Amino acid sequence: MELNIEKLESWSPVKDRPVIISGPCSAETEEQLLETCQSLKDEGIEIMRAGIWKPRTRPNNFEGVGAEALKWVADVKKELNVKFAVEVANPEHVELCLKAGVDILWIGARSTVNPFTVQEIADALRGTDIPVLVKNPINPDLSLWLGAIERINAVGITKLGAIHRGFGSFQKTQFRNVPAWRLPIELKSKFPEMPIFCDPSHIGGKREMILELSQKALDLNYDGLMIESHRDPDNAWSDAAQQVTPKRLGEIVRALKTKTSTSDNSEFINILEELREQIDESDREILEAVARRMSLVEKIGEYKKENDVTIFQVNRMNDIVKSRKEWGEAMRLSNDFVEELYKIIHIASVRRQTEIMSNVSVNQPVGEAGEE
């Protein structure tokens, strides 16, 4: 599906630097919101954010002030001459925000995961031209993320962007939400015209990680950042550990190094082209090696079929992952990368052997058989 999306410059005219959206996780009091936003304005931030409704994982935690805080937002906008972004989770939120003059809406991860919720929000947005940002769903499902974006675009919203806030995981990692950078990169590859923002506050979960994650996002050519900031982070009513003071936010923004996506330097262009040609050559060699491996997998499948042996051999799989990690480590490849790579290869191998067991033609390209 093609998207009809306006360029970021048409609705957020920030030149020569990434767009920064910042403000408290929650609008707690009128004084707290105004003081935080005033300090952010002093640091050069022009687009504020604040949680009005806070869908918490469990009840009895602070879940936001609600519609009353929209009056504070309107006052801050008027007094400081800034724009404001607010999360919406249902049609009523959309209606209230539009009446309050909110400039940008975003759809949170818990909403993106539910197509019914997204469609209700989309229907409420029909006929408006307000910018909408869509956070990735909690689980690492690119189709859900794409589906939410497509639903919003289908009702006529063209000022549309995505927010990468990381993905939930059962594994214990250094992150609050695992970045899984390949998913937003794939999203950007599909729709290069769509602006993408990074939310390092929710990815890291700790204020100490914000600078590093923000720089990583800019290195990947993200268009902007959404960072939580509070006048007194340690005493914030929600997500205290991941918020920074406006002063610290200013330091982070000034420390970021922006890079261009191209260069006019002829020497750079020539060297880059040579290296890319070498990469193309290497990729062909990789695919030839994978093809050789799959032909061996086919022979093993035939042999298993003749001897009534099951396809999946868990011990063999574990041995492969263990030994390949060791090989990869000697080649300066990360264990996570090698493990993920061989999981993909293993799935394709099992699928190919399943075809053989089921007398399905093995001439079908790897990766297509069994797709729904």
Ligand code: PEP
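Just so we're on the same page, rigid core means the largest C-alpha set that superposes within 1.5 Å between forms. Keep in mind it's a predicted model, so treat the numbers as computed, not measured. Residue numbers count along the first chain shown, from 1. Compared with the form predicted together with phosphoenolpyruvate:
Taking 2 Å as the criterion, residue 345 counts as shifted between the two forms: its C-alpha moves by at least this amount when the rigid core is aligned.
Taking 2 Å as the criterion, residue 206 does not count as shifted between the two forms: its C-alpha moves by less than this amount when the rigid core is aligned.
In this overlay on the rigid core, residue 67 has a C-alpha that sits less than 2 Å away from its partner position between the two forms.
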The other form holds:
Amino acid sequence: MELNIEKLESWSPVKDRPVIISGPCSAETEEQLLETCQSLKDEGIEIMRAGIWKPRTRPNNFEGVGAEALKWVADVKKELNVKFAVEVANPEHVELCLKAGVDILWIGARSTVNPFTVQEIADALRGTDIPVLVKNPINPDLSLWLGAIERINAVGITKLGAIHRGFGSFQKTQFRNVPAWRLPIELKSKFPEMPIFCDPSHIGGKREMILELSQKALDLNYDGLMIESHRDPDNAWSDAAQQVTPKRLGEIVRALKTKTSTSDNSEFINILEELREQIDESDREILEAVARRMSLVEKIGEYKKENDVTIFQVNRMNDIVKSRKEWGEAMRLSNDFVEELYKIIHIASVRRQTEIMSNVSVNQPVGEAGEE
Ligand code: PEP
Ligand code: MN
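Show the form predicted together with phosphoenolpyruvate, please, because up to now only the form predicted on its own has appeared in this conversation.
Every chain and every other molecule in the complex is listed next, the one we just looked at coming first.
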């Protein structure tokens, strides 16, 4: 599907790159919002953010002040002469935000994941031309993200952008949400005109990671950043660990290095960098998958040991090589390559299992035994 998207230059309230949107995870009190925004303005920030409705993953946490906080938003806008971005999760939110004069809306990760919700929001936006930023869905599914952007675009919203906030993962990592950079890069390569923002706060989940993640996003030519900031981060009512003071926010923004050159050569280098990022990401996935496989091999080793079962099951190994070659073929990987690869994986697996079963006599040369 073709998208009809306006360039960021034509609708961004600020000219500087990257466009910075900052403010607390949640509006908590009138004073907290005003004081935080005042300090951010002193640091040069012109677009504020705040969560008004905060459906959390589990109930019984702070769930946002609700519509009442929109009055505070309107007051902050008037008093400080700044723009404001707010998350909307249903048609009523859209209506209330439009009435309150909110400048930019964004769709949160928990809404993007649900096409019913996105369609309801889209229908409420019909006939308006407010800018809308679409966060990536929680799960690493590019089509869901694109689908949400298409639904919003289809009702006539052309001032559109994407926010990369990272993806849920069932594996424990250093991130709160794994960045999976290849997904936003793929989005950007499909729709180069799509402005893309990074939300390092929700990716990292820790304030210490914000600078590095933001720099990486800029190195990948992102257009903007959405960063959570709170006057007293440690005592924030939501997402305390990932918020920074406005002063620190200012330091982070000033520490960021932006690329200035736009020559053909630098474009080439950017593309090369993007491809290398993708290779790094793939290599990490390969190693994670190999490590996961190895821990399964270990479990089987333990299990067989407990049950006094032999590790040598040649048929299983033959089946593995045969099926992997077929899978590989479907992925345009040559038979020889897949066979070589599995020999290496297999030798390492057998070695590991033999260590575990070291009380079993092993006469077979390593590399010829079936390990699973
Ligand atoms: C937020 O921006 O505060 C938020 C709830 O983000 P996400 O939808 O990315 O979880
Ligand atoms: Mn948050």
